[in-house]
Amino acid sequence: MELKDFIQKFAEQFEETAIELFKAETVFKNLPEWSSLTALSIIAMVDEEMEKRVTGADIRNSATIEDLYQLVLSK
(Lines of atoms letter the chains of each structure in order from A and count residues from 1; the text may use other names and numbers.)
(Lines give C-alpha, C1' and ligand atoms only; values in the text may rest on other atoms or scores of the structure.)
Protein backbone atom coordinates (compact mmCIF):
# COMPACT_ATOMS: atom_id res chain seq x y z
CA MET A 1 0.00 0.00 0.00
CA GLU A 2 1.32 3.40 -0.94
CA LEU A 3 1.32 6.35 1.46
CA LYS A 4 -1.52 8.13 -0.39
CA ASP A 5 -3.70 5.02 -0.07
CA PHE A 6 -2.83 4.70 3.62
CA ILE A 7 -3.82 8.34 4.18
CA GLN A 8 -7.14 7.72 2.40
CA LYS A 9 -7.89 4.63 4.52
CA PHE A 10 -6.79 6.51 7.65
CA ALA A 11 -9.15 9.40 6.81
CA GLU A 12 -12.05 6.99 6.33
CA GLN A 13 -11.90 6.21 10.06
CA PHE A 14 -13.07 9.76 10.81
CA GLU A 15 -16.68 10.78 10.25
CA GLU A 16 -16.64 14.55 10.71
CA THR A 17 -13.08 15.67 9.93
CA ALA A 18 -12.57 17.28 6.51
CA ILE A 19 -10.56 15.09 4.13
CA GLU A 20 -8.28 18.05 3.32
CA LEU A 21 -6.82 17.85 6.84
CA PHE A 22 -5.29 14.44 6.18
CA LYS A 23 -1.76 14.76 4.84
CA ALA A 24 1.45 12.82 5.47
CA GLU A 25 2.61 15.47 7.95
CA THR A 26 -0.72 15.67 9.84
CA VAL A 27 -0.28 15.21 13.59
CA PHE A 28 -3.30 12.97 13.89
CA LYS A 29 -3.60 13.16 17.68
CA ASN A 30 -4.26 16.90 17.32
CA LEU A 31 -7.37 16.32 15.18
CA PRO A 32 -10.54 17.28 17.10
CA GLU A 33 -12.18 13.94 16.39
CA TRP A 34 -9.22 11.86 17.63
CA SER A 35 -10.08 9.47 20.48
CA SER A 36 -9.18 6.07 21.84
CA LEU A 37 -12.02 4.63 19.74
CA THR A 38 -10.47 6.14 16.63
CA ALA A 39 -7.16 4.55 17.61
CA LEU A 40 -8.90 1.16 17.77
CA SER A 41 -10.39 1.79 14.33
CA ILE A 42 -6.93 2.56 12.97
CA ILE A 43 -5.54 -0.65 14.50
CA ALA A 44 -8.38 -2.64 12.89
CA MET A 45 -7.89 -0.90 9.53
CA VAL A 46 -4.16 -1.69 9.47
CA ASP A 47 -4.88 -5.31 10.39
CA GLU A 48 -7.54 -5.67 7.70
CA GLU A 49 -5.99 -3.65 4.87
CA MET A 50 -2.28 -4.34 5.39
CA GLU A 51 -2.37 -7.58 7.36
CA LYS A 52 -0.01 -6.09 9.93
CA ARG A 53 -0.42 -5.68 13.67
CA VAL A 54 0.01 -2.34 15.39
CA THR A 55 -0.42 -1.68 19.07
CA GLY A 56 -1.58 1.24 21.13
CA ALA A 57 2.08 1.88 21.96
CA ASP A 58 2.88 2.05 18.23
CA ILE A 59 0.21 4.71 17.82
CA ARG A 60 1.38 6.62 20.90
CA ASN A 61 4.95 6.59 19.54
CA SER A 62 3.88 7.99 16.15
CA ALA A 63 3.38 11.71 15.69
CA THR A 64 2.24 12.01 12.08
CA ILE A 65 0.29 9.82 9.69
CA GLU A 66 3.51 9.17 7.78
CA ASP A 67 5.29 8.13 11.01
CA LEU A 68 2.62 5.50 11.58
CA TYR A 69 2.75 4.41 7.94
CA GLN A 70 6.53 3.93 8.09
CA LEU A 71 6.20 2.00 11.35
CA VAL A 72 3.61 -0.32 9.80
CA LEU A 73 5.84 -0.90 6.76
CA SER A 74 8.73 -1.84 9.05
CA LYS A 75 6.69 -4.67 10.62
Contents of the next structure:
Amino acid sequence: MELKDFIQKFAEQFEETAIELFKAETVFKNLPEWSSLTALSIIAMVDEEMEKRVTGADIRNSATIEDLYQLVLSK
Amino acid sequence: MYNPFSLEGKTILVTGASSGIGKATAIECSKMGARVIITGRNEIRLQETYNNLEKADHLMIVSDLSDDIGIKNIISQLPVLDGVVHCAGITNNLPFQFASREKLDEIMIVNFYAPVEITRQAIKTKKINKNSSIVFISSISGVFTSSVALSIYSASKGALNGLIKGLALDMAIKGIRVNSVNPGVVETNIFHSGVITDDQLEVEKKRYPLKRFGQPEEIAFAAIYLLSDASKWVTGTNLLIDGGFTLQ
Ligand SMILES: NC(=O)c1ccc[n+]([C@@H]2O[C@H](COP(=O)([O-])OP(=O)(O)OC[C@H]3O[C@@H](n4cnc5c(N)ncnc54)[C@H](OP(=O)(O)O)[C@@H]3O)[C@@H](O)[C@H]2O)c1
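Requested next: the structure of the form predicted together with its partner chain (the form predicted on its own having been shown above).
Below, the chain from earlier opens the complete complex, with every other chain and molecule after it.
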Protein backbone atom coordinates (compact mmCIF):
# COMPACT_ATOMS: atom_id res chain seq x y z
CA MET A 1 0.00 0.00 0.00
CA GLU A 2 1.27 3.47 -0.98
CA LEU A 3 1.68 6.16 1.67
CA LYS A 4 -1.11 8.24 0.15
CA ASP A 5 -3.54 5.32 0.35
CA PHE A 6 -2.46 4.66 3.93
CA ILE A 7 -3.21 8.28 4.82
CA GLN A 8 -6.62 7.95 3.18
CA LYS A 9 -7.45 4.76 5.12
CA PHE A 10 -6.10 6.37 8.29
CA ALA A 11 -8.40 9.36 7.78
CA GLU A 12 -11.41 7.09 7.25
CA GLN A 13 -11.19 5.99 10.86
CA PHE A 14 -12.18 9.48 12.00
CA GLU A 15 -15.68 10.94 11.98
CA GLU A 16 -15.22 14.67 12.43
CA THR A 17 -11.67 15.67 11.60
CA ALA A 18 -11.37 17.51 8.25
CA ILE A 19 -9.68 15.38 5.60
CA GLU A 20 -7.15 18.14 4.82
CA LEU A 21 -5.64 17.68 8.25
CA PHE A 22 -4.35 14.22 7.36
CA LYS A 23 -0.85 14.47 5.90
CA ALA A 24 2.29 12.33 6.12
CA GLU A 25 3.64 14.63 8.82
CA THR A 26 0.42 14.91 10.86
CA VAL A 27 1.07 14.24 14.55
CA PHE A 28 -2.09 12.19 14.87
CA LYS A 29 -2.27 11.93 18.65
CA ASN A 30 -2.65 15.72 18.76
CA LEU A 31 -5.89 15.57 16.79
CA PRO A 32 -8.74 16.44 19.17
CA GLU A 33 -10.72 13.43 17.96
CA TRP A 34 -7.93 10.95 18.76
CA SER A 35 -9.03 8.30 21.30
CA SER A 36 -8.32 4.74 22.37
CA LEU A 37 -11.15 3.62 20.07
CA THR A 38 -9.47 5.33 17.09
CA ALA A 39 -6.26 3.54 18.01
CA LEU A 40 -8.12 0.21 17.95
CA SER A 41 -9.63 1.14 14.57
CA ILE A 42 -6.17 1.92 13.16
CA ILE A 43 -4.84 -1.43 14.44
CA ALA A 44 -7.83 -3.23 12.88
CA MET A 45 -7.46 -1.28 9.60
CA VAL A 46 -3.77 -2.25 9.31
CA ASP A 47 -4.70 -5.89 9.97
CA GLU A 48 -7.53 -5.87 7.42
CA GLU A 49 -5.80 -3.89 4.65
CA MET A 50 -2.16 -4.90 5.05
CA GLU A 51 -2.37 -8.13 7.05
CA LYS A 52 0.16 -6.76 9.54
CA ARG A 53 -0.15 -6.83 13.34
CA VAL A 54 0.63 -3.58 15.09
CA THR A 55 0.38 -3.16 18.85
CA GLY A 56 -0.81 -0.33 21.04
CA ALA A 57 2.85 0.33 21.85
CA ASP A 58 3.67 0.67 18.12
CA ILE A 59 1.00 3.35 17.87
CA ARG A 60 2.33 5.08 20.98
CA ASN A 61 5.86 5.05 19.56
CA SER A 62 4.82 6.63 16.26
CA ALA A 63 4.47 10.40 16.14
CA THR A 64 3.33 11.04 12.58
CA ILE A 65 1.17 9.06 10.18
CA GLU A 66 4.25 8.38 8.08
CA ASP A 67 6.14 7.05 11.13
CA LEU A 68 3.40 4.49 11.62
CA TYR A 69 3.34 3.68 7.89
CA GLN A 70 7.09 3.02 7.90
CA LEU A 71 6.77 0.94 11.05
CA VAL A 72 4.07 -1.21 9.43
CA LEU A 73 6.22 -1.67 6.30
CA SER A 74 9.13 -2.80 8.46
CA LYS A 75 7.04 -5.65 9.90
CA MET B 1 -11.38 -32.90 58.09
CA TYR B 2 -14.79 -31.35 57.36
CA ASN B 3 -14.64 -29.79 53.90
CA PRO B 4 -17.80 -29.31 51.83
CA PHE B 5 -15.68 -27.98 48.94
CA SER B 6 -13.55 -31.10 48.58
CA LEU B 7 -13.05 -32.58 45.12
CA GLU B 8 -11.69 -35.85 46.47
CA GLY B 9 -12.59 -38.76 44.19
CA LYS B 10 -13.70 -36.51 41.33
CA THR B 11 -12.20 -36.47 37.83
CA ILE B 12 -12.29 -33.02 36.24
CA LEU B 13 -11.55 -31.93 32.67
CA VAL B 14 -10.00 -28.44 32.42
CA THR B 15 -9.55 -26.87 28.97
CA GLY B 16 -7.21 -23.94 28.42
CA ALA B 17 -5.02 -25.33 31.19
CA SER B 18 -1.76 -24.12 29.63
CA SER B 19 -2.33 -20.53 30.80
CA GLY B 20 -4.14 -18.13 33.08
CA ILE B 21 -7.46 -19.13 34.60
CA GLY B 22 -7.33 -22.69 33.25
CA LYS B 23 -3.86 -23.25 34.66
CA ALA B 24 -4.86 -21.98 38.10
CA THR B 25 -8.07 -24.01 37.98
CA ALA B 26 -6.24 -27.24 37.17
CA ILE B 27 -3.68 -26.72 39.92
CA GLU B 28 -6.22 -25.69 42.56
CA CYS B 29 -8.55 -28.59 41.67
CA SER B 30 -5.66 -31.00 42.12
CA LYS B 31 -4.95 -29.45 45.52
CA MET B 32 -8.60 -30.07 46.45
CA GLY B 33 -8.10 -33.74 45.72
CA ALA B 34 -9.32 -34.06 42.13
CA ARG B 35 -7.74 -36.06 39.35
CA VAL B 36 -7.50 -33.58 36.47
CA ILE B 37 -7.41 -34.01 32.72
CA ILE B 38 -5.74 -30.92 31.29
CA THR B 39 -5.73 -29.69 27.70
CA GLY B 40 -4.14 -26.83 25.80
CA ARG B 41 -2.25 -26.18 22.57
CA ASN B 42 1.16 -25.18 23.84
CA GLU B 43 2.85 -28.37 25.00
CA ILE B 44 5.63 -26.67 26.98
CA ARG B 45 3.25 -24.51 29.01
CA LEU B 46 0.79 -27.39 29.45
CA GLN B 47 3.62 -29.57 30.77
CA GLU B 48 4.50 -26.79 33.20
CA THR B 49 0.92 -26.88 34.54
CA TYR B 50 1.14 -30.67 34.74
CA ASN B 51 4.34 -30.43 36.76
CA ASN B 52 2.57 -28.16 39.26
CA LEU B 53 -0.34 -30.53 39.87
CA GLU B 54 -0.62 -32.04 43.30
CA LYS B 55 -0.38 -35.86 43.55
CA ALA B 56 -0.14 -38.13 40.51
CA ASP B 57 -2.30 -39.91 37.97
CA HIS B 58 -3.39 -36.84 36.04
CA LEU B 59 -3.65 -36.78 32.25
CA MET B 60 -2.47 -34.15 29.78
CA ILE B 61 -3.81 -33.86 26.21
CA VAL B 62 -2.28 -31.41 23.74
CA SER B 63 -5.02 -30.41 21.31
CA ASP B 64 -6.29 -27.51 19.24
CA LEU B 65 -9.98 -26.89 19.90
CA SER B 66 -10.56 -24.99 16.70
CA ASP B 67 -11.09 -28.10 14.60
CA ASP B 68 -13.04 -31.36 14.84
CA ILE B 69 -9.88 -33.46 14.92
CA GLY B 70 -8.65 -31.67 18.03
CA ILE B 71 -11.99 -32.14 19.77
CA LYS B 72 -12.18 -35.83 18.78
CA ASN B 73 -8.64 -36.28 20.11
CA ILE B 74 -9.75 -35.06 23.52
CA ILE B 75 -13.03 -37.01 23.62
CA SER B 76 -11.32 -40.26 22.62
CA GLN B 77 -8.89 -40.05 25.55
CA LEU B 78 -11.38 -38.97 28.21
CA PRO B 79 -12.11 -41.14 31.23
CA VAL B 80 -15.56 -40.78 32.80
CA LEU B 81 -15.79 -37.29 34.32
CA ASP B 82 -17.40 -35.73 37.36
CA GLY B 83 -16.78 -32.21 36.21
CA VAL B 84 -15.66 -29.98 33.36
CA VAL B 85 -14.30 -26.43 33.45
CA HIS B 86 -14.26 -24.79 30.03
CA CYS B 87 -11.48 -22.20 30.31
CA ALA B 88 -10.07 -22.09 26.76
CA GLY B 89 -10.94 -18.78 25.17
CA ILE B 90 -9.65 -15.87 23.16
CA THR B 91 -10.50 -12.20 22.89
CA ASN B 92 -10.25 -9.58 20.18
CA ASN B 93 -10.60 -5.85 20.73
CA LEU B 94 -12.19 -5.04 17.42
CA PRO B 95 -14.30 -2.00 16.56
CA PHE B 96 -17.54 -3.42 15.17
CA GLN B 97 -17.02 -2.25 11.57
CA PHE B 98 -14.01 -4.61 11.39
CA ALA B 99 -15.87 -7.60 12.80
CA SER B 100 -15.89 -9.55 9.54
CA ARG B 101 -17.38 -13.03 9.33
CA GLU B 102 -13.82 -14.38 9.49
CA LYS B 103 -13.03 -12.52 12.74
CA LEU B 104 -16.40 -13.51 14.20
CA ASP B 105 -15.78 -17.18 13.34
CA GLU B 106 -12.32 -17.09 14.96
CA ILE B 107 -13.86 -16.06 18.27
CA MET B 108 -17.03 -18.13 18.10
CA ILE B 109 -15.16 -21.32 17.22
CA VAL B 110 -12.96 -21.22 20.33
CA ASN B 111 -15.27 -19.45 22.80
CA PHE B 112 -18.58 -21.03 21.83
CA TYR B 113 -18.58 -23.93 19.35
CA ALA B 114 -15.66 -25.78 20.96
CA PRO B 115 -17.04 -25.88 24.52
CA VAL B 116 -20.50 -26.72 23.18
CA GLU B 117 -19.17 -29.58 21.07
CA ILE B 118 -16.92 -31.00 23.81
CA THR B 119 -19.85 -30.96 26.21
CA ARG B 120 -22.22 -32.52 23.69
CA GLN B 121 -19.87 -35.30 22.65
CA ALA B 122 -18.86 -36.05 26.23
CA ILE B 123 -22.52 -36.35 27.26
CA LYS B 124 -23.44 -38.40 24.21
CA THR B 125 -20.58 -40.86 24.76
CA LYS B 126 -21.54 -41.16 28.46
CA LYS B 127 -18.26 -39.63 29.60
CA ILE B 128 -20.10 -37.43 32.10
CA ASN B 129 -21.29 -39.10 35.29
CA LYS B 130 -24.65 -38.49 36.91
CA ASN B 131 -24.44 -35.61 39.42
CA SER B 132 -21.51 -34.01 37.61
CA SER B 133 -20.95 -30.29 37.30
CA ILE B 134 -20.13 -28.37 34.12
CA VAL B 135 -18.63 -24.90 34.47
CA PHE B 136 -18.14 -22.40 31.68
CA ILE B 137 -15.73 -19.51 32.21
CA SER B 138 -17.81 -16.75 30.69
CA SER B 139 -17.23 -13.05 31.39
CA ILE B 140 -18.89 -9.91 32.66
CA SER B 141 -18.91 -8.89 28.96
CA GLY B 142 -21.96 -10.01 27.06
CA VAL B 143 -23.81 -11.04 30.21
CA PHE B 144 -23.68 -8.06 32.58
CA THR B 145 -21.92 -5.40 30.54
CA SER B 146 -19.71 -4.78 27.51
CA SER B 147 -17.10 -2.25 26.46
CA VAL B 148 -15.89 -0.44 23.42
CA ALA B 149 -14.57 -2.75 20.67
CA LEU B 150 -15.76 -5.84 22.50
CA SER B 151 -18.98 -6.62 20.62
CA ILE B 152 -18.07 -9.99 19.13
CA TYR B 153 -16.30 -11.22 22.26
CA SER B 154 -19.41 -10.20 24.21
CA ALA B 155 -21.57 -12.05 21.68
CA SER B 156 -19.59 -15.26 22.23
CA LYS B 157 -20.05 -15.04 26.00
CA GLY B 158 -23.72 -14.01 25.68
CA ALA B 159 -24.27 -17.07 23.49
CA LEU B 160 -22.77 -19.28 26.22
CA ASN B 161 -25.11 -17.68 28.71
CA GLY B 162 -28.16 -18.76 26.71
CA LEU B 163 -26.72 -22.21 26.28
CA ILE B 164 -26.12 -22.61 30.02
CA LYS B 165 -29.77 -21.98 30.86
CA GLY B 166 -31.14 -24.45 28.31
CA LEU B 167 -28.46 -27.03 28.96
CA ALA B 168 -29.07 -26.86 32.71
CA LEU B 169 -32.72 -27.78 32.07
CA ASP B 170 -31.86 -30.62 29.70
CA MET B 171 -29.28 -32.07 32.11
CA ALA B 172 -31.34 -31.74 35.30
CA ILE B 173 -32.79 -35.23 34.82
CA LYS B 174 -29.27 -36.64 35.05
CA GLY B 175 -28.49 -34.48 38.06
CA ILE B 176 -25.81 -32.75 35.99
CA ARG B 177 -25.48 -29.09 36.94
CA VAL B 178 -24.44 -26.38 34.47
CA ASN B 179 -23.21 -22.94 35.55
CA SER B 180 -20.88 -20.14 34.57
CA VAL B 181 -18.31 -18.01 36.32
CA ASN B 182 -18.29 -14.44 35.03
CA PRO B 183 -15.05 -12.63 35.79
CA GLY B 184 -14.07 -9.02 35.29
CA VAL B 185 -10.49 -8.44 34.11
CA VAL B 186 -8.11 -11.08 35.48
CA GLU B 187 -4.32 -10.92 35.22
CA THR B 188 -3.48 -13.57 32.61
CA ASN B 189 -1.91 -13.72 29.15
CA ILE B 190 -5.17 -12.89 27.40
CA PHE B 191 -3.95 -9.40 26.43
CA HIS B 192 -0.61 -10.70 25.13
CA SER B 193 -1.18 -9.45 21.55
CA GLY B 194 -0.40 -5.95 22.84
CA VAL B 195 -3.40 -4.32 21.13
CA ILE B 196 -4.28 -2.98 24.57
CA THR B 197 -1.26 -1.26 26.12
CA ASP B 198 -0.10 -1.63 29.72
CA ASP B 199 -0.94 2.06 30.25
CA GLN B 200 -4.51 1.45 29.14
CA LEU B 201 -4.76 -1.53 31.49
CA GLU B 202 -3.53 0.65 34.37
CA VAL B 203 -6.30 3.16 33.63
CA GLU B 204 -8.86 0.34 33.47
CA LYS B 205 -7.66 -1.06 36.79
CA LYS B 206 -8.51 2.22 38.54
CA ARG B 207 -12.14 1.81 37.43
CA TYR B 208 -12.48 -1.26 39.69
CA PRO B 209 -13.90 -0.41 43.14
CA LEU B 210 -11.44 -2.86 44.73
CA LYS B 211 -8.66 -1.07 42.78
CA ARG B 212 -7.11 -4.13 41.22
CA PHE B 213 -7.73 -6.85 38.64
CA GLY B 214 -8.51 -10.41 39.68
CA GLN B 215 -5.98 -13.18 40.14
CA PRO B 216 -6.52 -16.46 38.26
CA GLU B 217 -6.82 -18.39 41.55
CA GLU B 218 -9.74 -16.18 42.58
CA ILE B 219 -11.65 -17.50 39.57
CA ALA B 220 -10.45 -21.06 40.19
CA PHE B 221 -11.95 -20.94 43.70
CA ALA B 222 -15.35 -20.11 42.21
CA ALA B 223 -15.03 -23.03 39.79
CA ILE B 224 -14.16 -25.27 42.76
CA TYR B 225 -17.33 -24.20 44.57
CA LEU B 226 -19.41 -24.99 41.48
CA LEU B 227 -17.66 -28.36 40.97
CA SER B 228 -18.01 -29.40 44.61
CA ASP B 229 -20.98 -30.89 46.41
CA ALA B 230 -21.31 -27.57 48.26
CA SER B 231 -23.20 -26.22 45.23
CA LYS B 232 -25.42 -29.30 44.74
CA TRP B 233 -28.58 -27.20 44.43
CA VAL B 234 -27.04 -24.58 42.12
CA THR B 235 -27.73 -24.87 38.40
CA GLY B 236 -28.19 -22.50 35.45
CA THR B 237 -26.62 -19.59 37.26
CA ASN B 238 -23.92 -16.98 36.57
CA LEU B 239 -21.43 -16.42 39.36
CA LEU B 240 -20.21 -12.83 39.06
CA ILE B 241 -16.65 -12.12 40.27
CA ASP B 242 -15.56 -8.64 39.35
CA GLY B 243 -14.16 -6.64 42.27
CA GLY B 244 -17.37 -4.60 42.21
CA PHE B 245 -16.93 -3.39 38.63
CA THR B 246 -20.53 -3.88 37.48
CA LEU B 247 -21.99 -2.14 40.53
CA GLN B 248 -21.21 1.22 39.00
N1 LIG C 1 -8.36 -12.66 31.70
C2 LIG C 1 -9.50 -11.99 31.75
O3 LIG C 1 -9.51 -10.80 32.00
C4 LIG C 1 -10.81 -12.70 31.53
C5 LIG C 1 -11.99 -12.07 31.95
C6 LIG C 1 -13.20 -12.70 31.76
C7 LIG C 1 -13.25 -13.93 31.15
N8 LIG C 1 -12.10 -14.54 30.75
C9 LIG C 1 -12.20 -15.85 30.09
O10 LIG C 1 -11.44 -16.79 30.79
C11 LIG C 1 -11.01 -17.81 29.89
C12 LIG C 1 -9.52 -18.04 30.10
O13 LIG C 1 -8.83 -16.88 29.73
P14 LIG C 1 -7.40 -16.46 30.32
O15 LIG C 1 -7.52 -15.07 30.76
O16 LIG C 1 -6.92 -17.49 31.24
O17 LIG C 1 -6.55 -16.44 28.96
P18 LIG C 1 -5.11 -17.00 28.57
O19 LIG C 1 -4.15 -16.83 29.68
O20 LIG C 1 -4.82 -16.36 27.26
O21 LIG C 1 -5.39 -18.56 28.35
C22 LIG C 1 -6.22 -19.00 27.31
C23 LIG C 1 -6.20 -20.50 27.23
O24 LIG C 1 -7.05 -20.93 26.16
C25 LIG C 1 -6.35 -21.83 25.34
N26 LIG C 1 -6.77 -21.75 23.95
C27 LIG C 1 -6.96 -20.64 23.20
N28 LIG C 1 -7.27 -20.99 21.94
C29 LIG C 1 -7.26 -22.33 21.89
C30 LIG C 1 -7.46 -23.29 20.86
N31 LIG C 1 -7.76 -22.93 19.59
N32 LIG C 1 -7.37 -24.59 21.16
C33 LIG C 1 -7.05 -24.99 22.42
N34 LIG C 1 -6.84 -24.14 23.43
C35 LIG C 1 -6.94 -22.83 23.16
C36 LIG C 1 -4.89 -21.40 25.48
O37 LIG C 1 -4.07 -22.48 25.09
P38 LIG C 1 -2.56 -22.23 24.51
O39 LIG C 1 -1.97 -21.11 25.30
O40 LIG C 1 -1.90 -23.54 24.80
O41 LIG C 1 -2.71 -21.92 23.08
C42 LIG C 1 -4.81 -21.06 26.94
O43 LIG C 1 -4.61 -22.21 27.72
C44 LIG C 1 -11.40 -17.34 28.50
O45 LIG C 1 -12.58 -17.97 28.09
C46 LIG C 1 -11.65 -15.86 28.68
O47 LIG C 1 -12.58 -15.38 27.76
C48 LIG C 1 -10.88 -13.96 30.93
